[in-house]
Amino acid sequence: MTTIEEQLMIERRGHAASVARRRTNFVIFLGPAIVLTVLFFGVPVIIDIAVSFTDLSRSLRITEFTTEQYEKVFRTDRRLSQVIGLTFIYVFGTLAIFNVTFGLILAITTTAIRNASGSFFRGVWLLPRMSPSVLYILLWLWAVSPTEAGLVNQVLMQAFGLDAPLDLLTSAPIALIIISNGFIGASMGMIIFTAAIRSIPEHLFHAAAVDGAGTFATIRFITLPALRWPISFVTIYQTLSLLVSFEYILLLTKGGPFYDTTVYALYVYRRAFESGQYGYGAALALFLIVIGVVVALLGWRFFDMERLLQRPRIEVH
């Protein structure tokens, strides 16, 4: 065997070993994620689609396969339009006021002060997120209690001379669920934006100060452009999270009074597990899946997230 043939044989063996190594790495690192995605997302979606074409109810018996559940969605459920409108207000209000805007304000504020003070403030703000949901809502129920023992009523009656206690659970339930969820959601944005701000090269801020840029000019021309991708990620992720989460609303207002704070995800839960309409709940849940996919794709397109995943044009060896 000539030297050239030996070299070709070695190269082929090396190529085969490289391909086998890549496949092994794929199985080791991505295999568990793929299995979990199929088991906890793919299979439930298939089951949901199947159940939505049945008349499954509290009896847990299927007597026929039908499209009746989808006819209810498009024709007979008059409350659905109200629920969808409320969901839009809830998601947009919580996202715009707290999860993105307030989280960004917290990040900029805590990174502008001393590291120790900023870290302490961020740690305190994270306490509600680290607390159990039930404990967090119990504190809110005490704060907005419609009696004189409620924290808000104590402040209003003693400091501002209010004559009678307010019942915010009845008079302003939508604002209440937005604020209570927003305090939790803002902490995630705060952490992500803080990490992004810390990664901005320090010399850019020094150069801006030398050029005479003030605080707001520095934020506008240096900080905010560097936060484009983190803001895009938080917006998309938190939008999807708000669409499917309802535990704080269920604990705080139970979706009431009546259906005034029943968002779409909670409406699906109430129809399926409180009313026993499992087939109809499955049909509603399928639309929630479709809405989530559409929102994710629109966010991906609107924020041009594909550019974030492009390979760098300059390779460093």
The other form holds:
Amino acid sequence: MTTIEEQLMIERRGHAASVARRRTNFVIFLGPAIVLTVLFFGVPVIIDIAVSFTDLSRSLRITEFTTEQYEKVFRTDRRLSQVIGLTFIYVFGTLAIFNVTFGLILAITTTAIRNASGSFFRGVWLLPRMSPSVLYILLWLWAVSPTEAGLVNQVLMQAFGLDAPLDLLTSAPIALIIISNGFIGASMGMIIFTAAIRSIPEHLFHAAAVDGAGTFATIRFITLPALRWPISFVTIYQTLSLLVSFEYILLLTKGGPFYDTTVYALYVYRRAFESGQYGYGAALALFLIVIGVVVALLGWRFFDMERLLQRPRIEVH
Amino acid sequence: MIHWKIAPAALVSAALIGGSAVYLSATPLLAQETVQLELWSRQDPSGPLRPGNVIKAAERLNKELAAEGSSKRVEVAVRESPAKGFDDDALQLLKVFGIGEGPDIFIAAHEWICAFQEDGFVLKLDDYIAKYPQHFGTIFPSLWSSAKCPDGTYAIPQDAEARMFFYNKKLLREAGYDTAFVDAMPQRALSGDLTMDEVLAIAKQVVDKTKAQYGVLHRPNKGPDYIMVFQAYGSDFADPETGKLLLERDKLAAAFGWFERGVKDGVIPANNTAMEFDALRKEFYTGNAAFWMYGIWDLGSVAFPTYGLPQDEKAFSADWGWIAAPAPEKGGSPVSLTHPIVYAIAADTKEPELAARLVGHASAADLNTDHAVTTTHLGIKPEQLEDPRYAKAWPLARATELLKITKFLPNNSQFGDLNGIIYAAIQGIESGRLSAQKAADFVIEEASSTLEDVIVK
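What would the structure be for the form predicted in complex with the partner chain, given that what you showed me was the form predicted alone?
Shown next: the complete complex, the earlier chain at its head.
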């Protein structure tokens, strides 16, 4: 005879086993992600905050704890407003022109043509992303070289009869950093948008065609509404990535001429590593972290990312 | 029978003598202590013998130690840094010292030495300099000022050089200047008759009347030579009484004005700072630029070997020459800049005495002359002038004339940072982002907000 107590024991054991299993699953599945997040985001942020309250300078010695670095940020650094303005132009320009708009155009056009040709053009646009950054920028440096040997100047002078070679690195440096970064950034949007376009049920396009919709109407009423989530994702992801990346700018213009292409992340690098003001660099970097988190949260809210990450509803045909 | 007695005795004594000889000669070997001294040096094709001479010096020091009966022997381990320039190298080395991994001896540009001194990384050398007059006694007195910080001497000058405006005589003649005018320019510059603006005017005529594209070119990164222009216009960057950084707005604006006029006249290219070092040299040495602001060693390390400029003095002087940085106005003072590289010893080295003696041997006249004649740098001791090899290297003798009017960069630990700001301002002017006055304001604002103890006038 089994008593109620025994039954309860069995149930409790089962419950205990399922709790243990859930814990194990948690450790197995989320553990690595948590460890990585703590190691590569949590710890560096804590170190950065700690360093920003010191006078750590070129000989890596701390002699006092101070709020002097923050005073510098808010009171004495006159370059900052220009740097922040430029960063806004750079991030917004690259996103608006290339990473989203041009990525979208590439995705729509390459999915509209024959599959083989579409794949070929997508492959071509992936090349900048696949090339090593130094090699990619070396090609750019040759292309915009201010001498007659530069690719752009060869084309302009021989095909369009331009008299003197152009020096784009001096006359249009901001446009150059936007274009060189955009050529790389466009490919990510292109891939994600292409995948999304391919997942739109084909019968919708047929139905639209039957209803007499032209190409633009199909894009406007079928394709674009389906791309709402991918566009939100690419915008947020690329904003964050553009805010912190500066390697192509450093290689192409070194942040110059003067401070013309010194975006915020590069400014932090120049202060910390070229002048050896590590404490000040850490204080500046902290604002970059804060801006990054705020942009991510705003994006979450503004683009309703929560719904994007919900369990997809299966469409029944 | 006697023979029989003598023979074994002789054999035994021979064995004993031989054995003890072997023993005596083997004993010091067994007890010998090898002291490894680490030398930090930048990979620099313009001065491979800076570390090379220290390695050779170890042989001499070891002989000396053996003669003294010392059991110590010195071995030099060179640690090469890939830094692009002496500024980057010094910043790197400060970090290396900061984490306690510093070398025993290092090679640095003189203006950085007080940055090491401030953090207590470098050994004060006054006592050693006094103790070893055979090594340090004859070094030119003028060079010692480049090795001093406020409370003493912290380095040994390794070489000196002269910075100047090289010019292409052929282009000047093509532009319409006669030979007498072109050849008289160095002397006119030294006497204060040639002015900075006349250089721009000559360069403009070359650009206008010949195929040459450029008038005046200068280095495309932070460095010492363009500081000559500021010195010519009266900025020395250090307060003579306190040694603090000194910025004088009008004098800065006057020097920046020269760069501004140069760009407006189409003489200095707007993208000079965006060009590659080698590309700039190529433009000058292949006849596409009238003037090139640089230093004497460029002849030995690049002009002769790479671009085939004539090494014979007469042939060279027919088409090429150099002038000091001219006076700002007629009757003013011209300047040249010398930028000594120095040997310094770490404060925490375990063998300061041996390190000092090693650097002493590396500063020997013959070894220093090897460096001087192979890389066209100026020597550090008067006895080098008597070396026939030195006398044969005519650019050295000619450049020595400039030492009469030479200046140094200030030995201030923050000068490297200030120079970065000055360079950014030059870039601002040349690319049209700043006017001369704004550039002076920029330097003063930026230096006042990021550096300490800056005196502004």
